[in-house]
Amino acid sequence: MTSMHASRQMLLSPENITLRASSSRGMGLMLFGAICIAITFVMALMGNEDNHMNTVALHAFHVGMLVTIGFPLAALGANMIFHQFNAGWMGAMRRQFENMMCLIWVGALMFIISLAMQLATVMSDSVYLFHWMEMWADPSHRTELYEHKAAFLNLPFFLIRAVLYFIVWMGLARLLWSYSVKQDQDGDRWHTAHARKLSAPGIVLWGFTVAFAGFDWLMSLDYHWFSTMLGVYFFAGSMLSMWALTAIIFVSLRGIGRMSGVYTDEHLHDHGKLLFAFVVFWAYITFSQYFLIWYANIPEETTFFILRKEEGTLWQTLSWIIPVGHFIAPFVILMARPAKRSFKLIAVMAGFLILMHIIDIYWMVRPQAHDAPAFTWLDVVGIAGPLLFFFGALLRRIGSGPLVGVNDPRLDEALHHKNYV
């Protein structure tokens, strides 16, 4: 046996690429998340026009749902991109992206709960998350603008689109996962070839569905407003948060003595580069959207930013915090090469970027609750519920099998990966 084979055997030993079996792993987070979701649902039913807790509950839970859905969606897209580019360095990391993409069912569950919450508040208090739904339900309230959009913004078509989105996402994730598992079992590299072949049309389907999901679930909260860049904006934020979460996963695994020599400083360096790249990409899309709306100065578009720049409001404060925290600070910190090779710094910045992504989605969604107080304890509970449930499910998924695709044909290249820039 050669030293290279011995080294590979040691790196891929069960002690290095598996976690200790635990039936309770992640259950605490899932239970805590479920409790937060239940509290949010109850408050949606108990709220009234005096305290506006029903409106707060709807909007806060919607923020949590969008952030939660973004993680597995971005992981699915990244996994298909890796296959298309035949990215060898990802051979040691791909399994964790697969674990995350397979949790799209959590996003589907949160979407169903959000719909149920919306239905409950409509029946009890006539409170709407999507105000176009009120016009669809009651023709006497319809405006001329809604009439022009009614063919797209109506409840049956809205639900049909949502079902199609989840069918596409869950179908792609299921197929890619099955190829990966079969690859582990028999080592036949044709499974990887099939995954690459599927990823070509899969990326196209994924791109369109993610963009339209952004239009449906984020932009249509205010049916007066429109932005052709919103789909890319949703994609950019989700991708950045996903890269941040995977960085935390790998740093944590290294911290408990797993994946030593498998996920190295070289992989961390590339991980840091991608974090930096998507910080810049998010800023580029965000600035472009703002600049085009400012330059055109069309009332239907500018109202979105006017609402969020009102003097003395929380939204105005966040309008300054987001560009600094979501772009300027991480841009400066992550620019240097040593920063991208520091496990502690990358972990801290990854957690910070996830927080900034949550704040960004909160800033997009919450101001639509016009009469509600700007920030309450229910905002924290409503956002935390879906996220905690997802993180708990992710912990269980990570511990359910090998941390690496042991028969990935790109694994040898990944194990010897080096950074030269």
The other form holds:
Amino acid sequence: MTSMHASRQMLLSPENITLRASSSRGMGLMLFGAICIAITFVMALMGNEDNHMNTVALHAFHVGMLVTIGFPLAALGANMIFHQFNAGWMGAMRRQFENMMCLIWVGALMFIISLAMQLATVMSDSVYLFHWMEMWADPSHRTELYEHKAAFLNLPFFLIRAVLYFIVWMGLARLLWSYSVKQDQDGDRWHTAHARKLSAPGIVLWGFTVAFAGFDWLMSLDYHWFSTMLGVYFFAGSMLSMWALTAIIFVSLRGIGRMSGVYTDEHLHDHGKLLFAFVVFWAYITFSQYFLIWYANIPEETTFFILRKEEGTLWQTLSWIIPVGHFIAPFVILMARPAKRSFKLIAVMAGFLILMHIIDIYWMVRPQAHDAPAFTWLDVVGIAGPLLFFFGALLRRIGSGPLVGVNDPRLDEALHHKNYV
Amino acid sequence: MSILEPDHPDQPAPMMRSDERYYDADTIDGTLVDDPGARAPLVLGGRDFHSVTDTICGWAENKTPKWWPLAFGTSAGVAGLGTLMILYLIITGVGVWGLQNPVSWGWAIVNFVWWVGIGHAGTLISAILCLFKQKWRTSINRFAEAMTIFAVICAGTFPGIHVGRVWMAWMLFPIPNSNAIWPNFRSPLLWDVFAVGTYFTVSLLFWYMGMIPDIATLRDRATLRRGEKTTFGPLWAPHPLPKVIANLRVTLPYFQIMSVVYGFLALGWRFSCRHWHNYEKAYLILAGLATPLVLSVHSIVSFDFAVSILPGWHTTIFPPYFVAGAIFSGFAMVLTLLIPARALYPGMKDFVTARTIENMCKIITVTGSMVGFAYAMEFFIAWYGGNPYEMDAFIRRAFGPYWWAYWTMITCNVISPQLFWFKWCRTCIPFIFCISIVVNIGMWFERFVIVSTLSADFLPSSWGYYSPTLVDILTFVGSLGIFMTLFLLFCRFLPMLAISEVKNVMPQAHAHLHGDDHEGEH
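What's the form predicted in complex with the partner chain like, now that we've got the form predicted on its own?
All chains and molecules follow, beginning with the one already shown.
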């Protein structure tokens, strides 16, 4: 790919950088997702103490919601990091990360649906997703440990925090997007400088909110358990899945003849490197957390892993699949240079890593539904609902405008991006 | 990433922002460009390749600057004092330190962690920033790598001497022996030996390998001048010695000697294409190998504390938190050394630009904030976890007998780097120098705060208060002397900047890409 000598006009011609007719497909996916969500909701209402379908529905949907929120959240963080780094090679790629980050509303919508679902199950069968909420609602059930944590784990504060997170995330995404779109229109390169200025405090806000979102939505599922690392864990997994999803987007765009010469082998190579880097980073975080808890062997902390290592359960199987599939296999495969420069292989690995991320979140959330049967058809539907809805919305968004920020001041640098020297 | 002007000819040259009048005249070198359409130049002064070689080699070849013997003498004196303290310790035993029950791990571990941490900046700059294609790193990587090596030497000293019977230190290594006594493989202290050992080896290889072409340049330049004789003197001599010695002048074939020494160190480098080809490959491989080491070394150092079940020590965020802290302190130390060197060595400001310094300040803010984030998480989870002992350990840190250490740490590590949010603070060189020292102090205190948590153990009857002895203090000061002595020797005799890498990021190196009309300065 010798993009260097191709003319800028040719590379940025509308045929190359717009995607038409994705709107109906996007709508189709969203509709499909909505149907899945509706089924999950119905099952949450219909479940009872015998089949535990309400518990399964709540947990499966929660997995789907967390994975769905992870994509735009990580895209938002990545965008701000690009701006802080003055990253030149992102000139041609930035728009796709921006498209993704603008979909935090999907996460918010899923959060609201999840709350509605929880309300429904509580009303119909008093089944709770968060056990501490039961204690909050009914003081007679409270344990001493909950009493200690009640200042943090109570419904009003939980909701206030969630609203705060979404305001911060959607606000940052909105502002960054507005700079980007204005630049498309007026070509003023200083919009990039404004975005950079916003990103610096933005990253700080983002870091704290992501960590606490991880505490709220993942860690407090079992209110006994705690780990200082969990916020970073949520961040690392989401980042990895976001890099994987963007890789799939670019490879698909190239596959249907878009962005040729704009997203080249060189971009793919660096994309693959980041995928590899986050595979390792995720493993580093996960291993550190597991290892420190295993070594110290304090009962308060080991409960989390004991539940997931119980003999003969699905969770035990997953506890073996995750280190192999989420780390060892992609680590070995992505290490080779040719692998990172192969569009097909990167697409396959990216899809695989997203699946692994779903399994990872599933493994963290689903065992908390203690009595419920492991892995039913409802798990698939519950997880697929928010994800399909998100993918549909993303597809619509990608098709709604140019695939590249055409007036990015670093676009030429990005088009000339090379991996050597 | 191009370092040149924008490729679009229709775009104006980078502009200074309107608030430039607030900056120190010394730092306005045109590199603090905010314009997203332009890249700041990395090398200033309208230099060509020849002048780059001349300037950087000149620092090693020219007459010793006047300040150098003074600085070297002082450092060597302090290093000697430290060595005496170590000797005293070995002869007498670790009782000369302030160790007691329950604080049985005192300054030795604090100093060890502090020094290892400082070393991390070099590896981050040379390996991780290399993989991130951050070209501004070329003017500081050699410098920082050298610092890494010397910091790890200082760090390695402390575990070595703290064992008490130094002559048994070989037992740290799993060497087969007739008593069949093996180190405890389940102890993080043993992993430290491997982690730090690997780290030192790879860093040394990386540093030395990167230096080979530049040493070869020094060799060739010395060989060209090998006929020249250099006269040293009059020699300085203490008062009672006869004037004859004090006035002595020695004439040596200095360049002849240098040509042999540098020739030996250059390992037969001939600047051939094949050599460069291997060099580039090896550089990338070593960068790839060193990258996980940046994370692993300090993660394992953090395991020393975190695998235990002591309140205040056992928390899962320790590994990344220690790594962030290490990079934080390392960058501060690079700045502490770089800022005086930049002022003292003529022409260095052309390479180490205001933007380089500003970038380093930004990294300090980022890593300092990560450390602050970790402190916050620790405190939050100490409360959230509901373990009264954990909470007590944190309350004692902040309000107990060591409150002064804790608040020094918070002020230096969390608050002071936040000043770099203001552009004035990131561009005022003397101010940056002060903050860099403050950060170094803060990071030392961070480790002291962690270690002093030991003073209140599970039995209130055995609580104590740790105070260092004079030997403790002088040993630490001595390690600073050892560090500075090695560093000054490096500045005097080796190429301080990576000549070939600096040339690589100059516009002239990319003439084929951007045409010849773009070579001017902004």
